[in-house]
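Single chain ahead, written as structure tokens, the form predicted alone.
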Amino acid sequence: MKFFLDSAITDEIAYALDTFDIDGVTTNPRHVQVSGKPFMTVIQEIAKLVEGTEKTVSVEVNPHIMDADKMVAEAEKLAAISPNFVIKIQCVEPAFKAIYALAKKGIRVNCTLIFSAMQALQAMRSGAFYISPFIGWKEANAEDTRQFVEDIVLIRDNFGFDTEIIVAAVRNARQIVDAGIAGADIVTAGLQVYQDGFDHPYTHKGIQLFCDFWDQTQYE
């Protein structure tokens, strides 16, 4: 299972690449705004961090665009910046035509803002390289996300689609584990979510106990 970092803060991304060997990056307009940098500046900086690797960076087209031809034009412009870029297009009806056209051109698309298995199915049929079902927002609305992810994985496997599934809007380690159990290919989460998941109070308790025993034991 791959771990992607959901961020556009270059220092965070560099840290995650160095410390956790994160497998890829996902960005969105909110993350870019939080970075405090212009869109083109920050995506070019991120591109340099993964240059020469197979790690992907998902970069989103202007979300105001609701025309397939304009989506394609914007995607081509972004894809030309870096071979690591996968172009994020939100899951709306014009996107399916755009995804199909871009796939024929060899441009990879991450179909994002997926909230139903039906949306996921059509995005996969259209040739999406990645699909991003969001779970955090659904769970906040008391919806079942375990079955949601399992259904998407089953549909993908039933029909042999090449699409990889990125479980997105992940808020905690339990959701990461659930995504892994369901068979998702990737999760994307913020740095703090991973750090909290890698940590456990019993580990610290055990370290303290072992240190105490170590200090009470003759070394030679």
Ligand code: E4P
Contents of the next structure:
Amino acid sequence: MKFFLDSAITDEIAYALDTFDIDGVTTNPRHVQVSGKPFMTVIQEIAKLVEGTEKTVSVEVNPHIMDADKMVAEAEKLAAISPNFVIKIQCVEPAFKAIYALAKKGIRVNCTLIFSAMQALQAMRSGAFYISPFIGWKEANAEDTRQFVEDIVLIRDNFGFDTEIIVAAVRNARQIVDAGIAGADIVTAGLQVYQDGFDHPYTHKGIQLFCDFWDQTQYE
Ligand code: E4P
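If the one shown is the form predicted alone, what is the structure of the form predicted together with the ligand?
So here's everything in the complex, that chain up top.
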């Protein structure tokens, strides 16, 4: 299972690459805005961090674009910047034609903002390289997400689609574990979600306990 970092903050990405060997990066317009840098600057900086690796960076096309040909043109422009880029296109009707055209040209698409198994199925039929079902937003809306992810994995496996499933908008370790149980290929989450998940208070309690015993024991 791959862990992607959902961020456009270069220091954070460099840290996560170095410390946890994260497998890829996902960005979106919010992350880019938070970085405080111009879009083109920040995506090129992120590209540098993963240069020469197989790690992918998902970069989103201008979300105002609702025309397939314009999506393709924008995606081609972004894909030319780095071989690591996978182009994020939001899951709306014109996207399907764009994804199909881009797949034929060898440009990988991450179909984003997926909230139903039907959207996921159509994105996979169109040839999306990744699909991003957003579970955090659905849970905030009191919707079930375990079944949602299981359904998408089952459909993908039933028909042998090559698409990898990125469970996105992940808020806690339980959701990461559930995504793994469901058979999702990838999760993408913020640095703090991973750091909280890799930590446990009992580990610290145990360290304290063992340090006390260590201090009461002769070494030789
Ligand atoms: C995924 O690719 C998205 O960037 C991300 O998970 C969006 O969700 P969030 O910004 O609400 O965490």
